[in-house]
There are 2 protein chains.
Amino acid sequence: MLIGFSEAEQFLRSCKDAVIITHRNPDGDCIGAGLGLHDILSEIGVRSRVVCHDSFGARYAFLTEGYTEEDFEPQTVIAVDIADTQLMGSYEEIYGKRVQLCIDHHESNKGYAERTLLNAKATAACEVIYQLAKHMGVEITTHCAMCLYTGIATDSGCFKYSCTTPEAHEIAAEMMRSYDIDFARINRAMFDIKSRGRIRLEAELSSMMEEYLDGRLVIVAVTQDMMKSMGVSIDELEGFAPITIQLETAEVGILLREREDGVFKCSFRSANDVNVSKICQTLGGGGHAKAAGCTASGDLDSIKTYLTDAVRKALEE
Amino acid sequence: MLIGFSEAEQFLRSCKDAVIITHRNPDGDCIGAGLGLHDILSEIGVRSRVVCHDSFGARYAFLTEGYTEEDFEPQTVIAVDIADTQLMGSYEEIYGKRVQLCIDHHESNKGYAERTLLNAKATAACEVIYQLAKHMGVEITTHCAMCLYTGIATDSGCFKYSCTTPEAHEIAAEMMRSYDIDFARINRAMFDIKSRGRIRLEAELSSMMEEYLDGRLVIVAVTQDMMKSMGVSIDELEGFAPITIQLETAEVGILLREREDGVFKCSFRSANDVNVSKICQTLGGGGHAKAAGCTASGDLDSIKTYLTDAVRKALEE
């Protein structure tokens, strides 16, 4: 059922020892989405422990500083950033089937819980807490402004994308103005370090670069045997996707890894316009307009001119 | 002479045929105020044209299109973004010592014109200019927002350093509330796109990074023998600096370039807290606490040592 804030903060406040659920993965959004609830559960008197199939990470250690898990048996489930009990990982057997209240922003929502409150508009879930936040009149701690900052930073890129909102300019306005975060850091934390593998991996992947269709597609390509000498996995190599439409003549970037059974994964981004999912679709797979997937097998000198067609086909619409 | 909004605002009423000077090696936020004040200008019914000693180059494309220069002989000098009249290249001989207005954000303005409506809070020229046309009464046309946009955005960062104020928030979320701008659009323009010959330094400076003081220190040097095999020149080279501070340890990056003499230029870049300016003071150099520069001479491995152990005291500092 989709509730509005008034039922939420009823919900809450009339609540006890809860658990709240991010989704596995864990990025910025429903880390600070977890923590930032955790402090308006505190100011209300409500206990709550934040729970996660993965670990959170050194990166997060700027959020998850100062935070004790408590011991307590749960009464309460709340589940925060999550579409679908699937991305509890681990959690989804224990609690998928029973979580009272959950506070997103996926249009794709699959509507799991007892009670949604849910903005689909909003950049992030962490624009929704901080809506709550409002609308109950609780005090936002200097803590929780640093959790809600960072997860509409996240999921904006930094108020780069287009799913930013304005909301999402008005709440970091504040809480800068209000609060003394070192939002810098934090988008430092978030944006601009690597590990030492990443940057070596995104340098490797950056030289094997190869244009198509006049420099509006690029596909980079990587075989098992390379990556063997590159020494990874397959999975190592997931996130670097966006890397293939870095180049400033590129609508579409595809990036191909090889499966061991010698099956290629292909991740399509889209710089613009192109509707990728479009062209994924006509391709056995799918996703969203931006960012979007399917499998090729044959050769690779093959798979490529494929995609190419494809690439060029919707190029030409 | 400082002066307000409201003695910014009568010259500007009673002005005409004004030139509006942009610095050299021309960024979005001067661009973007040169072309805003244009517009704003156009909507009180005076004449402008916007100069600028190199030419603006096709990332800008989305702001100079539609603008066409008129031809008259200039009765009003302005200056945008300007903190010295150093950065007017060929125009400082021209316009230098008459200049009438100059509108910026830098505290080390040099008060070379008659008039200087500065705010070294502001993000950019551009909040200065938005603060302007508020004051004004002026309707901000779609091209203006997004001249304006695109200022603020470059400033800041896309809105990820520290310089970013709350104000630069609020200016964007009205931007994107009340004008149809493309903002994702113009991010990707001037965040995400590089070129071909970027793409490979990036990977090839990437791949030569070297690790000192338990990673806190990053030293990226380029030989002239370097510069040759990879074909580039030391300008070519310029603005790769932070790039030495992408690893996740590092405190402090210097990128090393040999000229032709033998001599190294060192350019320092800091990650956080470590003021660089003091460091490169204390090494014949200066600059800023985040960015400065100094030059040093005579072996390879001896300038590594000797730059190695300036960073270690300030580290221990």
The other form holds:
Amino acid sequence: MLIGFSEAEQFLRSCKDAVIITHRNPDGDCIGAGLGLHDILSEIGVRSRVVCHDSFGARYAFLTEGYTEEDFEPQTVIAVDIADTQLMGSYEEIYGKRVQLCIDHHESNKGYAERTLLNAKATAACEVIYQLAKHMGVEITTHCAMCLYTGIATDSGCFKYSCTTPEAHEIAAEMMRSYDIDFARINRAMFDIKSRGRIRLEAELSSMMEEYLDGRLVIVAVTQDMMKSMGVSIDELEGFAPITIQLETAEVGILLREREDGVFKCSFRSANDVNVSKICQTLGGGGHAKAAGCTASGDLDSIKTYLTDAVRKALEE
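Provide the structure of the form predicted on its own, given the form predicted together with a further copy of the same chain shown above.
So it's only the chain below, everything else dropped.
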């Protein structure tokens, strides 16, 4: 059921030994939300640990440095920034049916948790975590401020995506003003620093764009073989999806990233008015109107045909 901040506060203040689940292929928002909530729970005397199917990338070391994972048997299960239990990876089998609280900002949230604190208008899950902390009157530590700023900055594309709310700017300003966080370091780590392999791959991707539907759809596919040959990992491809809508005729862009299990992570972006969340929901995924995703398995050509058909239907509506 959907709940408000008061119900969420009451639940958190009464809970014990919480496991906080973040989604696989973690990004700045789910990491920031998970670690930020961990800090908030620490402030009210609740033990917690943050878990993820995949490891947090090295670029997030400034957030994970000093974090230690306590060993306890969880009595409380919380999910952050997860619209569907399928995004939990290996933790779906363990915790998927036991989630007592979900804190999210995706309009496509499946309502799988006993309680869902949802703000679909928020730029990032970290925006919701901030609102919760303020409602609870909990002190936001400098580390928590870094987490919240990171999540908002990454999900807003450094404040340039259309999902960016005035509140996101205001929260970021407060984190800078009140906690003196090194926002320049955070933004450099999130948006500027790249491995040699990623720089090579970035150059390759521009020449690999495939146009469909008279240029209205652009698909870029990155396979495991490509990543290995260039020495990059799948987490280094975070932030590449917007390249698919740089072409002037593109209305929808899709970045395909092959995971080690042979399944492709499909990241959709909308350049204008197409709601890609609705497309992804028909494919078993979800997300936001301008940025959404799903997974697909099979040979690459078949996947491209499958996705193109789904986009064609949306464009014809």
